[in-house]
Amino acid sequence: MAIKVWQPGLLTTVQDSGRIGDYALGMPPSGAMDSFSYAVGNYLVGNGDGAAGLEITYFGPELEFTEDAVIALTGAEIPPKINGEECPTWEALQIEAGDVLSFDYLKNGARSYLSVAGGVDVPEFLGSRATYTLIGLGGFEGRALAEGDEIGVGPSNNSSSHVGKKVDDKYIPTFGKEAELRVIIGLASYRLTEESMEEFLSVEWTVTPDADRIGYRYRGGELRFVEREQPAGAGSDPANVVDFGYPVGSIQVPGGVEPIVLLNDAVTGGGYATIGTVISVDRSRLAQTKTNDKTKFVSVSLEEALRARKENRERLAGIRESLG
């Protein structure tokens, strides 16, 4: 079976749960930005953990299916249509050979996920099918989909039994124009003045047009660093330090303006101070924000972050159990 791309949308890439454990090689994880919506899509169509699907950003593609299939659409509200007729999201749907899936204009959120029973079948790179477009590796030829592409789909077992299953409304997230993101403060928050650290946590930040899979840049305040003599090798910018590793979600503030949250396709280390890290659970919410949306950062403890992660896992387990 194949999926033919008639129109690619703004940015449609093959993504899975990412390539974990290769930071030592300088390789970021890539993978689905909204890991919650991605995972639920796979539950709906009966795929195993880590099956590849399509991440659709802002503006959806137009796709033709060459054989019968079972699909699900989760994440942002980009209303989907099958042969021009609106169809539901967060539900397993039957597709017939020759059906065309298209999308209306974005209403809420930023990224939608197309899951197909059997998973999108492209070659693995370092154990993952995720696209890392920055250097052209993984996914479909290392790039976003383009008009005329044909994407393979793997075999599925008894996928028709999933048709009609849907996620209970209580589990479906909503995406407004304001987001609250929890942050663990550190490693180099000491580089900011106490007043600037308070400002970072009190300002309502605005997502700038520089918001993609590499990172999100924000505007809204100006932060000041503690004056010091720069150590050897740290550079002249007051935000510079001797090199740090950058976990996904880490926050840097070059020049003290426009904080940047580094995301799935970002470099794994560099010489800017990281003043905090967005907790793993809230990165799915961050991925559903877009240019001009508002964001507040809220400081939490490691214990609170771990509790949020546990609750998220329990929520996903509840969804999986409810879908049988």
Contents of the next structure:
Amino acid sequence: MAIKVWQPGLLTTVQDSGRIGDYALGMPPSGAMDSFSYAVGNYLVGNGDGAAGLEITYFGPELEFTEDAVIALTGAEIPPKINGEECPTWEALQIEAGDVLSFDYLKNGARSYLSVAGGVDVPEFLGSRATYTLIGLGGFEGRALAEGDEIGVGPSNNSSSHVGKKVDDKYIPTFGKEAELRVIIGLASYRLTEESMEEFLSVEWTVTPDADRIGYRYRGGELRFVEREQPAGAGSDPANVVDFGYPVGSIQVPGGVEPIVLLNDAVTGGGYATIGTVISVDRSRLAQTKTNDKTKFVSVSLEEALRARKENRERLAGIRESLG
Amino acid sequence: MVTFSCIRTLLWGKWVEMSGMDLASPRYSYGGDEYVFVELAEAMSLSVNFRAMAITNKLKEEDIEGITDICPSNASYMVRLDPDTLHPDKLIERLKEIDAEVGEATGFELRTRVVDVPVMMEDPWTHETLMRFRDRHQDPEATDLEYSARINGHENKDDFIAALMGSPWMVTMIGFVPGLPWCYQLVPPAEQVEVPKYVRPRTFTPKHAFGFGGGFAVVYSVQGAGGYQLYGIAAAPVLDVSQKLRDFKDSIVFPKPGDIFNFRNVAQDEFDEITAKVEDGSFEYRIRDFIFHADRSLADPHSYNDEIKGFLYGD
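Now the other one: the form predicted together with its partner chain, given that the block above is the form predicted on its own.
Now the complete complex, all chains and molecules, led by this one.
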């Protein structure tokens, strides 16, 4: 069983739940940017957690299935079509050998997930099939899909029994052009002046064209650093610190004018002051924003972040249960 | 050199604390819900890095359930955890105890390796790169080496190169991209080199470039963007995804925190020989297992460094 790539779309990559445990080597996790939509896709087609699928960015691919398959599309609203006929999302669909999946223009969100029963079958690298394009490892030959590729799919049992299962509307997230992202302030936030921290949390930021799997850059405010004699080893710019580790989701502001949220394929450390971290649940929401969308950062406590995490887990469990 | 630990200063109409060399106590902070970040000091020093290594080594030994990554860095460290298994506050509680047990890391001994790292200084590739990005540099009229030599009080670039190659370095952090080592020289604070990063980062850096930024030397493991001053190019890789070379059979990444690297300036012919060996898969780094005594390094770095180099290059 294989998927033939007729057209690759803008950026279509093999992703899973990520490469965890090698951060100390400088290896970012990669993996699905919207982990919620990705997880639900696997539930729909009856895959185990962590099965690999395709992450489709902004503009969808055109794919032919060489054999019968069960698939689901979750995440952004990029209306899918089978042999030119529009088909539903957030639902397990039967595909017949020779069917062609294509997409209409993006309506909402930014990233859609194609899950296929049996999972996309590419070699694992350090325990994951996620693509990390910067080094060219994982995924399909370490890169985004290209015209003419043939992607293997693993075997699946009894997948046709899933056909027709769909996610209840109440569970389906909506992605407007305005996002509110919860942040735990901390790390080297002492480097920002108090006024600038207030500004960071009150400004409506705009997503710039520099918004990808490495990180999202924003414009809209100007932040200032507390004046200090730069400590040994840090370098001379006031935004510089002695190089340290960057959590996934951490926010830095080189130059004061362009906050960057680091994401799944980001650098794991460096010498710019970080001021806080987007909580893990809200990175799925962030992944569905795109250039020119508006974003507000809201400060929350660890307890609130852990509650949000618990709610997210319960929500996923609810979906899984509802799908039987 | 700032030697006080804490001063108060008036900024934008209010008093704020400004830390100097060392923090009275580490800053424990949440990196979202999945990370704990601990800043031991704002300033880099060998003693603070030894502390970071001692704490993270101890933490690794404890093998606590719920921890997925332990990342020592220069003057800080970071732990990634699964908060559903281990509450971040519970981890911080334990980290504070470990910190107290480690203390100033006096008597810190490190089972490590000493490694010969051949570098061709003033090579054609990084030279072409730095000339191409002159408009992003502090001093477009000079090369990165000439500029760095001047602001660090060296007579000329050869004198500066001699200082870089004269004393070994400790790998104090790995990251940015897979396999990239940050290295801090085992010399007294007054002799530490310090340079700014480029005014605006380059969009290109050749693979294996030997660069310098802030107080750290690095070897870029892969081609990519970068803002460090460029001095030369390493002859052998620090990252081998195919794991073809013997030194990479256990890990795609060669450097380990605590490794002692001695950068050695090689000429074109030796560089070419090494390149050929890397290509045919026969290259091996010169490595000697070593027990590093932090106290000896801090007390008399130069004579200890001579001993380290003698050990590395002796038979």
